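Only one chain is given next, in structure tokens, and it is the form predicted alone.
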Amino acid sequence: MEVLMKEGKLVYVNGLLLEAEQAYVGIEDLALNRGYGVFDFFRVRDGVPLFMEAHLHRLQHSARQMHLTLQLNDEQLSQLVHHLIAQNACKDCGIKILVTGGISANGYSLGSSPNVVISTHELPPQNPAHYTSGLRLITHEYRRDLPAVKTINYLMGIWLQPMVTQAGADDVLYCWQGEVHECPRSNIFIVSRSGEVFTPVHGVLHGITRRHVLNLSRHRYPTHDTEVTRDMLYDAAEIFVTSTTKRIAPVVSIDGDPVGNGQPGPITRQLMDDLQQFEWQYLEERRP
């Protein structure tokens, strides 16, 4: 796959490697004008892209669901990611792959081919308090469009940020007609008073970290991928969220009320350790 090489931090755009300042898509792209596109994001640790196979599989699924014809297969995308990691000396960073709706002739119809952008990003520093003291969530009645697809549409989550700040919270949890769904950028798990682990199955994006935590939890606890109700949420002994960047982060309050004793619980802490070990094993198997 031929690419145009430039000096400095590089971004892949439609077959070219360009300096970040020169990388662009046209102003008539549906991603800019209608918020139409999909993406995926994963971490690079010690030069190894973490769980990239699963993320690329989900990206392909998202593109198909949005009627976007992605010309690159997983092997080609993987080669581009590794090349970009090497060119940008990206030892510990994030990789974002964006697939847009393409240039639209009338501003509404899909373009003939999507634009594909691959970029590296510095990861924000972890806040230790999120893991030792826990997160505070507020709930909001909302159900995402096409929740099984990782689209670029984060309108509601961004619009709610002032309300999250005003409530002294860290994030918002979407609920809909009595069911618990997800946070804008993470999945949620609850631990019942009897020690069973539950995570919503409907109306959510099936996160890669969510999948790993489900598998790890099933080896230790009764674990259910099922409907989760608001009543279960408010009666939980423990709650935690999962995502690519957070991994597992405990939740200590919902709408101002404490979860359990208001501290990260033992099952949450155990799964945090298990996930860390799982990630370490993955890295050990793939380091050069």
Second form
Protein chains: 2
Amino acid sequence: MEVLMKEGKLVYVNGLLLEAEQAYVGIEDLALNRGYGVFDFFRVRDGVPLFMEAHLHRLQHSARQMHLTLQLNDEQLSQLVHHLIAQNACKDCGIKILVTGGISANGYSLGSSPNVVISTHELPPQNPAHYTSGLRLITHEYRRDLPAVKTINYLMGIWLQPMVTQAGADDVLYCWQGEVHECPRSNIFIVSRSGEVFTPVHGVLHGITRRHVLNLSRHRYPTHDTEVTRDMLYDAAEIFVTSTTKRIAPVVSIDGDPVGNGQPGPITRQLMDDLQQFEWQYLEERRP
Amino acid sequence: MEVLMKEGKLVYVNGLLLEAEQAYVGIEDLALNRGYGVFDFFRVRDGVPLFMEAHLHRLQHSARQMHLTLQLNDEQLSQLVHHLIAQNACKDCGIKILVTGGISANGYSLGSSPNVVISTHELPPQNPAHYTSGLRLITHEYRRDLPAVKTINYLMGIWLQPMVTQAGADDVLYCWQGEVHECPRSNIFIVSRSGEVFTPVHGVLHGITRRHVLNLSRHRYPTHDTEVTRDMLYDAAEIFVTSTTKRIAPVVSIDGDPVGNGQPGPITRQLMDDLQQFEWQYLEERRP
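Could you give the coordinates for the form predicted in complex with another copy of the chain, as opposed to the form predicted alone above?
Let us now look at the entire complex, which starts with that chain.
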């Protein structure tokens, strides 16, 4: 969840810095008309874009996978991001880089050059209840198209929102043919009763936070990125999700049934501490 | 395939008539960022919007299914369309009505009011080869999300285009778990060797042209909208697709194998004539 920074702030659109209120994309854009585009999103803390290299690397991968010819390399994107952080005096915020299908000559075929929008976003304070009380998830039988690519296709996630609310839940967990995949905007981790840590490897976006948590977890616990079945979900001692904005958030119920004792567990809390520490170390090394 | 009419032409955007070159949607729009929106598209012939009532009815249905509160009723939309046809001196063209998720407060939750864009499009003359020589299709294992809703999600169709081109084909046919569904932008009909006509009823968008062809076919042949298996596809005597822009286009090969004798068949040609006649009659009754 993020809110576009507007008053007096700038947005990069195809080589121009525009005032945020007046930043527009033409109505022929393929994202607008055909839902075709990719993006990435990362946080800025104390003026330092967190793990930007990894996010830019993934953005380039997403664009290539979608046959989009992004004309900007990582260094150019990085310079634009730093320039925007300085211009918008954006010490702690989110950065979104959107790469759309561009203008299509016939409303369907890919254009020759994508539209690129880089914008700064306020990150509302996370709901503290999610960290102490934890998240409630419901499951839904679904597999995203091209799950390993960070496309703009969130049709199902948004469409399911009223259903999530009605169930008194916080988010939905996509499962597919007996396997656990992911939430619309976060990866899932499962801690077994024997204290092993699992995260699905198939049908998921390979999150940057997911990768960090996997590495941190490997230093402490038997850790596996592998196939995860629904049975493992219902048998879990602890469950948590990871994302750039949430970092680690404990999950306390699935489809109304409590996870473990219904409280955030010790391994989840340990990895939350480890991730904080890891982020802090990254920041210390790069602080101006 | 359609091309936005630009020079000196107007586009309706949220209550305003803007010059087409300067018609934009703000970067916070949920279609642009999350691929969330619906649309409809119909042809104008001799200044008469063809089957507009049916298209507006479907658009309202699509919007409701997607939890979008379209503030304009059919009569208001119809008036806007007629006004735009007059303003843009658009005798023969396509009309697109796009209803997006609107501006989201947090970049994910649905906004309170959608963005509405109504635009006029040039329809390039159809490739005559498609009507005499027919289309070549390849199959792909895929089922669209919310197939009965005309959403803007064409991610898979556009993503598959290079694969279609490489296979020397014209379009892709989605099949799912042994069943035949639809092409990204058209419905499919299959004529069996015994002269019966079938079209899939599950996992498809219920096209307006599909409905007309079903009705016309029922007057001549045993006709079924039902489950259609892949076996029926490979056994077919004739195959054709229907859409607003293509009307009826014969299919002459599937995955490189010829359909029937590899030529457009007699039942396909009969229904092409019937549909022409039906459209003509509709026009005659409404011509100013």
